[in-house]
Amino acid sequence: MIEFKNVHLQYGDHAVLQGVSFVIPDAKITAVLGPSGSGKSTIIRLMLGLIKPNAGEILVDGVNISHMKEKDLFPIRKKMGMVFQGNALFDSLTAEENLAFFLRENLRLEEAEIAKRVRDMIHFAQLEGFEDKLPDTLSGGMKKRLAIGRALIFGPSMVLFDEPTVGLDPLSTKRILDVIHDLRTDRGLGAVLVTHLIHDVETVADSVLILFHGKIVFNDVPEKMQECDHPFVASFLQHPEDID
């Protein structure tokens, strides 16, 4: 679905990304991960068109969104649902006014059809009961479900997750990354997921691009990570507490 050509990204003399290509496919999960400061987060900012390449082309089903203006995005945006690592929850809305937000400002729906899915996301994201909670009220693992509700309430055939598990205790943990297998498993969605935790990867990624000092020095399946010669990556599997 998504697809980067030798694309460069260079903020003054400080280069981002030095000729990154890769491709993630439809309805698989795709790890991106890498130390702070590496590019990874960038990555997700031009797959949505937020930020434009300096050269290369970033494709999205085909089409060039490298230098496509802001009006022109949001018919792409609608194939990619996001989740930011803070959430980026109203905090003045109620769960149920957050997961419906987007579909009055955007789609010309009727209200019945904005409550439907509006309920179908309270339920996805296991908020019965929840519906007339203030995010500040929900627990760290709730809003991340919240948050990942209204990334899917567009029906996307992608979702961005930036950093889905950080700060989030054990349980709360699983109880993500479950979903993110799911979306895969039960509604055949392709996932990216960028993260610096080794764990995740191993968890659910189907396969993992390793990013270091802007350029990818892996790209496989996560078993064979271990054979990688590559220092970073040797260092980062003997060290993965280290990488942030």
The other form holds:
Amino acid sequence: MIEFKNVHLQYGDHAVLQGVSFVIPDAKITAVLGPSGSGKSTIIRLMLGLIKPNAGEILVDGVNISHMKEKDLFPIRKKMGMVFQGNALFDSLTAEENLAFFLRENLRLEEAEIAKRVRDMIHFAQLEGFEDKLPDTLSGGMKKRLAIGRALIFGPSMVLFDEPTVGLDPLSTKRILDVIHDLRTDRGLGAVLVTHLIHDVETVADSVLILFHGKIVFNDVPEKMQECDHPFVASFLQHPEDID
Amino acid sequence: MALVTVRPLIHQRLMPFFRLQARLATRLNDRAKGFVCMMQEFFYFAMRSFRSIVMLPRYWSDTLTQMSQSGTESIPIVLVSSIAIGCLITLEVGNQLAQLGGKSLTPRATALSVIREMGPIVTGLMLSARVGARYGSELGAMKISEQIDALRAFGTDPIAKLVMPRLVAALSMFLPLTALSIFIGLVGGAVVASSYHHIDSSVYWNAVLNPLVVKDWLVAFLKPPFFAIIITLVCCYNGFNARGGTVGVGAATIKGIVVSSCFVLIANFYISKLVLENL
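We have the form predicted alone; now please give the form predicted in complex with the partner chain.
Expanding to the full complex; the earlier chain stays at the top.
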């Protein structure tokens, strides 16, 4: 479970988050929706401890990580896999090496165990036959699946997705959303899905947080969005393509 | 009554000036704050880079790769630049000394220039351009594509993984490259001395090597480790702080090269001054 308690974050004069509080439960898919620059991606960076808040507390399974040192954060980060918007795959490594990289870096495992875990992830990402390919030679959907496979390599309980379907064709988008859905139903994993696409929210999310000007203006199940009287939510539901 | 009306008028006329002054002061204040913050961040970055040298055994293969890329692959550019410098110094100095009737002093003048100053500084500047550009652009591209964040997110210290091997590689390779540069510069000088100034090779090498003292070598070989530290840390720091897409990578790379080259020149002057004045 991830909990934000009155979190504030400011860059210079720009207040990115202003007293944000919410709870992300385990084994549920929570979408964070909002226009560009509303602080959506910042939220998942805060969850991983990649940036520190100016004020407030961030609790991961009851542990306050807001001011934790980098070296103490690894056990927390192992609980959460991260899928970056641009995938952040290492372009000089093959698909297989990308999956094995962090196992070799951070866990003292036998090569046979690493090979087994990598094989499992290649199978999960449906990348059989592409093990030796560099990320640049893979399609957008394949890269995203490889990034999801890498996010699962430590066996996390929660996966954080930063705009997972941006730039993908409709077929790849559907496949990625199916993968996110299956992670919850088949493996019991929770997910945080940062997006600006209402379609993603309606397809997979169990609950939705809407961020506007650094504040949470809606936090409930997607079905209740229609009942929300906040002007931004109302306008967004009328013109979802014009979120910015 | 007149004073009462004139004063507000002066104030009114001077108001744009006061506003401009206030805006300038605010901007200067922001710049100064930004600079202090940047220096603080840079020293923290440098400290973490040195502290992570204890993790060298873990990143040994990365370090060897960097040694090959920043050391072995830099040999051609170091050879070309140092032979050119050696030839030119001998040519010019020989011509000037010939006019004063002191042509026999050419080898000694060449040796001192090449060993104490030109060898280290040409190598430093060439490596700042070649190695610094590589470090800055590689790390800048990794930063822009979120690979550095990915390292952190999956529990790897990016400074230990990316900066420390580059720092160790530069520290171990810049010294032999400088030695090579000095040797090739002197060989270039020998060729010009013999073919253009008609100074016999044995006379040249005797005049170059015999009068050399420890101080000369000390000046030459104290510089490369400082240059290695300056170039690696400045260029890697700029790469780590690249932002704004491909343009940002270019800007960070250029900034790294310019700043490290300036610091190389400054460090060169102070090391020479310090050693020559105190030994």
